[in-house]
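First, one chain by itself in structure tokens, the form predicted on its own.
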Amino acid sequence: MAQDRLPSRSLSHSEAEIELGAAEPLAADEADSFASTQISSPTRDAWRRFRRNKAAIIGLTVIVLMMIMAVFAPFMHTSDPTVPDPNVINGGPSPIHWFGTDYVGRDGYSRIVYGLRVPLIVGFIGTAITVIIGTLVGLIAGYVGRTIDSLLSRFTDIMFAFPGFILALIVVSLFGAAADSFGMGGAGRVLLLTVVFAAVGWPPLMRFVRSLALTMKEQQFVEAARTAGSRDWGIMRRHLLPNMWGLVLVQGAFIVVATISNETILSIFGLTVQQPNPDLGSMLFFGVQNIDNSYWQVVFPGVVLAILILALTFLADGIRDAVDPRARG
């Protein structure tokens, strides 16, 4: 009946704006909070994991460091370090020559900043080739299969029967004096060590990732990727590598850490850049000989390669932690 209906009660001006005004807040603190909701992704979680490892952080900013220091070396408060001064024939550390000299007088600080860029280019850029090599090679064997697999991974077997150490020895042996010839301050050797160390270093990686390869060309991203007609070559460049990019950079980063390590060998035995032309191993190698009155020949230049490798093998770690999908936080 029209007496039992309820009056409808329609709101007034003053009453409407008080209810949009108490509901603009509202939607604004919602918009600020949608804004600020940042869309997770497996480079930014590796990223934050990877911010949160103080070691690894620290082994980040000393290579950078270094890197800068070998680059601009003549503006680091170098001399020549292949002219000798027969003053300061082993002198120890002073103010003028921090480091001391060696046994014919060349500063050795000079050197040790001049020394560390053979171990960085062999190191960084043979294990880019190398990475380059591995992850290529690797990716159409698993990827393809049959006989391209087949031949692929017979090849590598091949290359395996040869120890790397033992064949870069072999080839720096026969070869270095030729790339001598070439000059540049001893460049030809030290392009013939980074070819030699990614020729030789490959192989474990391509293994690595054709394993990776085998497992994810089974998922179901990449039937469906195939199902909607992607190609073979496009499936691998968009949808396999970014999956195994965190796991093969990780495997770059103990690459680099074991190529310095047998430069520096290989060096101490005489067979990287000749003198004057400085490198670390090889002064730690002069270093040895004086080692009963010029101690700081091998303290010095043993000290920066040893906080060299530290750093690469806290940030190899690190990058492993991150990319680890079972890291927390």
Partner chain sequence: MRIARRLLNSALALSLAATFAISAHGVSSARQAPAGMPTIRLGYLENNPQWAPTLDPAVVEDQNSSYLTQLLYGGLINIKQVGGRVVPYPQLASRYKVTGSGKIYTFSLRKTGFANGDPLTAQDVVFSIRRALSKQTNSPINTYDSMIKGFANYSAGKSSYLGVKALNARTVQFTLSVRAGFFPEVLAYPLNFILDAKVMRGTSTNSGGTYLTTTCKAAAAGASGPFKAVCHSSAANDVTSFYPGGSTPTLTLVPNSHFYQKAHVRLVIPAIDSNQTGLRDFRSGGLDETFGVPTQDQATYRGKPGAYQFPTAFIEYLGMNVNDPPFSNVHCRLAVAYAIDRVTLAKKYLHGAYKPLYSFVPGGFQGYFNGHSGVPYYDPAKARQQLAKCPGGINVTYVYRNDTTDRNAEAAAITAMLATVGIHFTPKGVPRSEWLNYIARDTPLSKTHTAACYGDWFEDYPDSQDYFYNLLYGGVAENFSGYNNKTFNKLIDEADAAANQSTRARLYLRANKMMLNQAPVVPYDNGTAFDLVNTKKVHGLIPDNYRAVTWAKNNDWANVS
Second form
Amino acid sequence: MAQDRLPSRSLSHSEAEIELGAAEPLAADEADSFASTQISSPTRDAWRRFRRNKAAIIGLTVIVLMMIMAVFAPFMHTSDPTVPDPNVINGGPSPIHWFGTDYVGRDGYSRIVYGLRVPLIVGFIGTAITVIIGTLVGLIAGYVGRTIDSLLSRFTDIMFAFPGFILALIVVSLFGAAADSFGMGGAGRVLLLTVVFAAVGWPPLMRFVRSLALTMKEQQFVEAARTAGSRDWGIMRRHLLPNMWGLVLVQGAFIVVATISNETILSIFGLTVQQPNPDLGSMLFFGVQNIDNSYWQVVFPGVVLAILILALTFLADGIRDAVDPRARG
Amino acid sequence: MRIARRLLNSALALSLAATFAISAHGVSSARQAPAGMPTIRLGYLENNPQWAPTLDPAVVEDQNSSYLTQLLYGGLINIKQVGGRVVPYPQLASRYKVTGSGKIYTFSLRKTGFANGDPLTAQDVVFSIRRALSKQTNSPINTYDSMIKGFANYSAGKSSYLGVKALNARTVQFTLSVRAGFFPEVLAYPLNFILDAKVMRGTSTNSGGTYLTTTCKAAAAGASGPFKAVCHSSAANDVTSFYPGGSTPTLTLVPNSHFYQKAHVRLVIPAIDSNQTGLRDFRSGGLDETFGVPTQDQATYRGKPGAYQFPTAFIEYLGMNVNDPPFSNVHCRLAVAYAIDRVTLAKKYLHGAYKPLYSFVPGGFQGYFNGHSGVPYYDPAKARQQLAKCPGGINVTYVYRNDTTDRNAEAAAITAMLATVGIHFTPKGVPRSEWLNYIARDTPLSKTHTAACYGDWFEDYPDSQDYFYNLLYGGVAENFSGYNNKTFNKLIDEADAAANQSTRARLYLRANKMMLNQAPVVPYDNGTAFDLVNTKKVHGLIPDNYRAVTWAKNNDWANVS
Amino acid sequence: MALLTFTVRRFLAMILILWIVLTIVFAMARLSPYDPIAQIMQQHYQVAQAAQIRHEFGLDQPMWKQYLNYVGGLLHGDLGKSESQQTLGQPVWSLLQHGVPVTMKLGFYALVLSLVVGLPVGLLSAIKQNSFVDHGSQAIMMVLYAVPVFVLVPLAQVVIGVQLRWLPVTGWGAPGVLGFKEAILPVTLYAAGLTGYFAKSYRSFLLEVLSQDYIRTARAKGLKARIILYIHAVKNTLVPLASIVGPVVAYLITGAFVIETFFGIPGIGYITVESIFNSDYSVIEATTLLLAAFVVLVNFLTDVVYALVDPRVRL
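Since we've got the form predicted on its own here, give me the form predicted together with its partner chain too.
To see the whole picture, the full complex is given below, headed by that same chain.
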């Protein structure tokens, strides 16, 4: 068996992963183990593996804590994050202002607590949308095939050709100020960023899901379902999706990391949420300009951002290892 | 990331640069400075990755180009700083006299030469002025010279007459259509700088200034000022003639040995990306001079040797839409004018990088007044009184350009100050490109239904008229508040026509104070320039208010070592 | 033959994709609420002259005609004319031409540096899996990967350039040794994140190969066999390594923007960021097109290479 699968190693990494994920249960049992009632078994296995992964658990904890902070920011902050104070401009860390203050004397800690909302919203909601789009398009293209596949694949190729970051850069620089006019407190800009990153993130995932679907539809359990008279949509929903959601989740986790990094990179060109609204990225944007004499304006938001990205990476790695144990070795 | 170092708000560019095939003449230029000549690295250039927009003096309208052309070319008149004052002095002219009841200016030329050895002649002057104002050159700023007789028809290409002629090889006469006391200052603008007619005529034509701008030969051979360019390639017709393509734009200058004031330093002027990087470069030893020390870093250097802070003509103000409620009501406007604490704003929020301002023109300009006697100033009690007379209160959006930390800090501070007296401003930061729509394109503010907007100004030419007429005269496009007051307009008209400088000053002062009490605009600060010079190595660079940078003492680079 | 058909088909698709990309970019720039003319005229807006400039740029023509002009120009290699005040009317290509080699050089240096450092670290980690070396190096690589480059850059500039005065913090390509000195800091910081990514990915690729049964069995056979095996395993990681070309290219492009902007390096990233500030959308359009062409080309080449390796892809 192992020998037979050797040639597949010369496929791309993602396709290799596909085989691993899809073939594992197949190799273990006969086809009917894929009946939807028994799907929980690999899920439970994955969860068991995940719980044993310390780094992943730490990552998950950190992210949950950050989300709680962001959601309950009104109860967590120490002073109003938008009100300037001329007496503590560029103040260093102190018992009152734990993380120092910014260029107009606003409290760094409070701004971070509120400012976490932006990367979290853009990262998670943007990714959720991207995952939905990518999975749906990929599934339909891969399963239905033929003309629809060609059309969707070519469309994806087009989207794929745009360097995602550049597209986001252009859209936000062209339409950012217009978006600010909608919604108070920078909500318009956040919405725009979310939509933009959702729009640029899905093509790789679509290709991934498409090849998963291509592989799976040839397999016995799908054939069996088809012969039994299940309709296409039903097959996709009951047989394909449950078998790929773990792998999709892994991809999704990595997309969150990429989205949050890209969103904060846009901020150094001054393109994310505008003043006076708090945002981690814009704190860095202004902090970087002031780094020669007020290092804390970069270090605190920078460290928080680095922790967030590290935690997400740990989590993503953990999910991958749990869902797809062989990828780890 | 990027902080605009540019203070100058340049005028409009009209001409489309046309490219001309220029045959490559061999130009021998000194690539090596004479041994022992010290090199000074100056941080004058804000990095526009494309090089200074132009090196053609006739179309200069930005700071970068202005600095470089002032080093390369001279004018009949130039400007130097004596004490704190900015004074015109004859540069390429040795002297001049005014006759014909102020309408005829006669200049005698100095014995000086172009970098290639050609002596300066009256024909060069006539050529340069006629070229600068011609229809072909299509200079966006040629209206500065509109007082020269025949200007309108000549610049439109309808007539060949222009009121400038050579009386003999060393004498030039200008005839003006109106009396203009500020004509010498106008001649000091790069528009009227002198080019070598022989060098220029050797080129096919030069409507967009391409030859002057992108061909180093012109700046190496035809320089009439203290320096000439060192070329990277004498064959190329683009920026690579100045510096290797793909490297940081850098201009290297050596003294023009035929200029009457002989410099003895070599200048290297690399483009600097931002105030931050300029400062870092200076601190790491890469620059001997940097200008525009970031606001937050100024306190570190203030008072240290080689640190110079000096006033500029840059003003910032808040403009209100006088055509629509709430600011159609003078009490509402005055409430705002009384609620802004200029001192806290300038000293604390802006770290002393700006000075509190109550007058609408900066210090040194006619009509300026020190302090705040007779005009609105910070007084919360009065602000509340005025607000009580403002029907419906004030709850509006405040548009400002958010491209620098300073602008954002000002908006945050103003919003907070107004809030304490009960005026509610919602700040809306927009990029500079969009801000221009509010203050220049779709003016007045009533057109965009905007109640209040940030405004700033830097002189196009050093005269109060530039501020009062452009920004407050009824119906002028740049007047975004929409202020239109007959008395004010009349005072400005009178001051314009007045030949006597003290009369002009009196009229402008009256107009200034009268307008401020109606508060269509609230000026709140005046920018300063903050430069660092490595005084251990460089001598003779002093703050220059006119050029808003540290510059050679008396505009004489022989003083710099 | 199948390979040839495949290549031709892919090539035609590439052209089609580029055409659609440029159409989208064109539409976005024209739909944007910004007005390049207002930017050109700065604080002195004059209606008549604005109309004249609009006319000279052909911006007063109907949209379809502007589009045809744009596409027609592109076919003649004309990327358009600059619409910013400083460089008004200059061909966009003349602005970008010197930047392209700079960006490529910078990216190439960074790529080489990160491969040279990242792959051996990943290899070492995989061989010494779960050892102190593994955990230590992976922790460092993880930090390099996770700390945003724009936090790293100003810190490095302040500490290394300003405090220690070891390296210059700005300038690019000045002739002589100086040019090399100026490149050290930007290239190192550019490569930092990529090094972390390579080390991390390469470790897992190698572990994946090493975990296969036949290798596991062979691994037990002794040192000499193990060395042979490692060589074999490294060979087998080449293809999965090719699969991260996409993310690496994306990283290089993003990094170019950040590094060039921070260090004032006159590459296309920096030129584009400047043109965003100047609302010079003709430059932004051109850069997007160039980068999209680059990405499409890389994808095309990757596809062809895969097709060479694995005939099944050619279908």
